[in-house]
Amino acid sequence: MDPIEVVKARELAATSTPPPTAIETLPLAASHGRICAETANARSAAPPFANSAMDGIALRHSDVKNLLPVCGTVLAGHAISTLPVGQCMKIMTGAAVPRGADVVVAREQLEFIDNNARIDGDVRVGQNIRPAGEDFAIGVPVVEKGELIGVSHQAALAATGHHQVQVFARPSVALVTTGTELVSPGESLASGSIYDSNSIMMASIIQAAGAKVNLYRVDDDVQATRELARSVSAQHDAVISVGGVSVGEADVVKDVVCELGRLNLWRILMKPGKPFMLGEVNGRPWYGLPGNPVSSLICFLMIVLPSLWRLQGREKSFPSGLPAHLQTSVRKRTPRLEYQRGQWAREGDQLIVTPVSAQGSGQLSGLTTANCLIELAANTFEFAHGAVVTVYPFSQLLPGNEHV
């Protein structure tokens, strides 16, 4: 099987994973970071009424002279009232403007003398009025199908009469560590083991993804790997291994992936992260990530990310990354399109991008000072100063976290 480009691997990738089926009714305070499964439209009218938008008076237009006598006052959360003609009434910020006036005068242009307002500068009709409909119409769309629900769709659908939301279910992914030589962190390092850092990190990107993860892991034995394939892949809406899947003679996962299931595609014109693997299990998609920390972490962000998404019902394109001038020259050793760890950030009205020095498929301490993963394009080794790159802010990818 012939290695493929990453747009292309990504594309796979997303069109094998189904969309979900599972909707789940919520409290709407309980919804933040979860999936529109059906798209909202408003119940009520945003705001229900014409309210005022500045403490001061109401008026007709009509009725604008130097004294105009005030005849009351509304107040935020009181029935609407009806103004007499000819005279004014105070209002408070939200108030509702009562039946007959059509300007609402801000208390910074009067002057109130005896019991009379005096109205310092024009005046122009619908001045200061928020009118009834204004942000939402009854029946209008406020949070679509696929959408992610953030604080402001929130606050959208509780002003326009939700108190509770369809999502999808978060989809539930089975995340397998391989390897003989990994040891839980905590306990003794033996000779010849390393601690598992896949684990932890990569259950923590798949959660801040969206998604629920169960851990487990497993020797590089075919018996066993069988075993815990066939366990998980019925069990869970997905898996994501990692390690097992390079021309190594213990990288089993592959193998096991052929036998039970089916192998949709394996090797990538990338790095890091050329052995990674798409399959299936029961039904059921299999995204096999290198075994190298780096390596893995950037297969899921550039290829599995976007599976994710459509697996939770998140209707969203991959983006496109940003450009950003190069503050050091680069250089590459393989035609391969390559992702390297980085530093990005504004500088006047231009981005500008540095590698971080540590870029080892294997080294963990480059990524935790980068901010963002540099593009650098196919069939190019010399990148000079200066130069303009894509840029993939890890924010972009994952809202929310400047670092991953």
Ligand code: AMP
Contents of the next structure:
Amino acid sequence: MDPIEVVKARELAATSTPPPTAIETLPLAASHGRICAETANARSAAPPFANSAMDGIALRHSDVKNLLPVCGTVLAGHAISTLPVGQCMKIMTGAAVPRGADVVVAREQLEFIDNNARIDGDVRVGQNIRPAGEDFAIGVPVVEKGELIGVSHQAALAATGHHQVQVFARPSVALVTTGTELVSPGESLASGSIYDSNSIMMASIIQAAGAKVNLYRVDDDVQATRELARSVSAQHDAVISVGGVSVGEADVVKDVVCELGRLNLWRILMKPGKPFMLGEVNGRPWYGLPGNPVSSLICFLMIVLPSLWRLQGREKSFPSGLPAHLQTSVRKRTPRLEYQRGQWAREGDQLIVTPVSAQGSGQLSGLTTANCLIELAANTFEFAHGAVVTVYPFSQLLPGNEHV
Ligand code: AMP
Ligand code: MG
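Return the structure block for the form predicted in complex with the named molecule; the form predicted on its own was the one displayed.
Okay, now the whole complex, with that chain kicking things off.
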């Protein structure tokens, strides 16, 4: 099986991932961060009636020139009243504009003399009135199927007469970490062992991407990996494994996936992350990330993330990246497309980016100071100071996460 390009791998991963089938009805208050499963249209207009945007008086525009007797006051929450001809009513923000009135003049433009109002300055018809349905007319879409529900969507749904919303069920992901050398944080390190740093990173990022995750750990052992692969693939919507997909003698994951299911792709023309594997077991997609933490993360962000969006019904296209000027010259050693970790910033009307110092695929120290990935094109080896490269801010890939 030949290695393929990053963009093709991302597309293949997404197209071999099934869309969600289960839908839940949630109270609006519990819907934040979920994906809308059915377009929700406005059940009531917002605002439901014409109301005042200011504290002031409501009147007929044809009466503007007169000293107008004030015949009452309308507050927010009062039922809609009727304005007698030749008079005005005091009105407060959010109160229903009385029938007959076609303008609200703000308090700042008014002088009250006894019980009459005089208006200073220009006034135009409709001023300071929020017409019924100005924000949402009845029947217009408020949140579309496939959209991520944010706080603004929750508010818009509430304003248009919804108290619950249909969302796709959260997909469940089995995170399988492989490696006989791994020890959980908190345990003591035996000779030759290292702390498992990847599980915690991948579990958090999978949840940040909207899925539920269960963690499993397995030694580099074919039989144990086979048994675990059978059971987790039957119990989850997808499997993400870490490690064991390279060409070493202990790399058994790929063989097990081949044996129990099917291999759809192995190896990507990128650095780091070359050994990435895509397959399926029990009809469930299996994304095999390489074990080095930086490689794992980059494969997850650049290849697997859109598959997780698809698994939960989210309609979102992959960000196209931003052009930024390199602040140093960069040389790369392989013809493969390369993702370096960098720090981007805005300088005037352009973006600038500097690679961080530790670029090893196992070096988390570089990652902790980075806020983006820098894409260095395939088949180019030298990038001059000032050259324009594409950067992927982490905040674009995982909104709300400036650092990963
Ligand atoms: P592998 O892809 O399994 O060959 O692993 C590549 C490198 O990543 C090796 O140095 C592993 O020890 C390391 N590695 C694999 N899994 C983890 C993990 N969960 N946490 C930290 N390092 C890991
Ligand atoms: Mg390993």
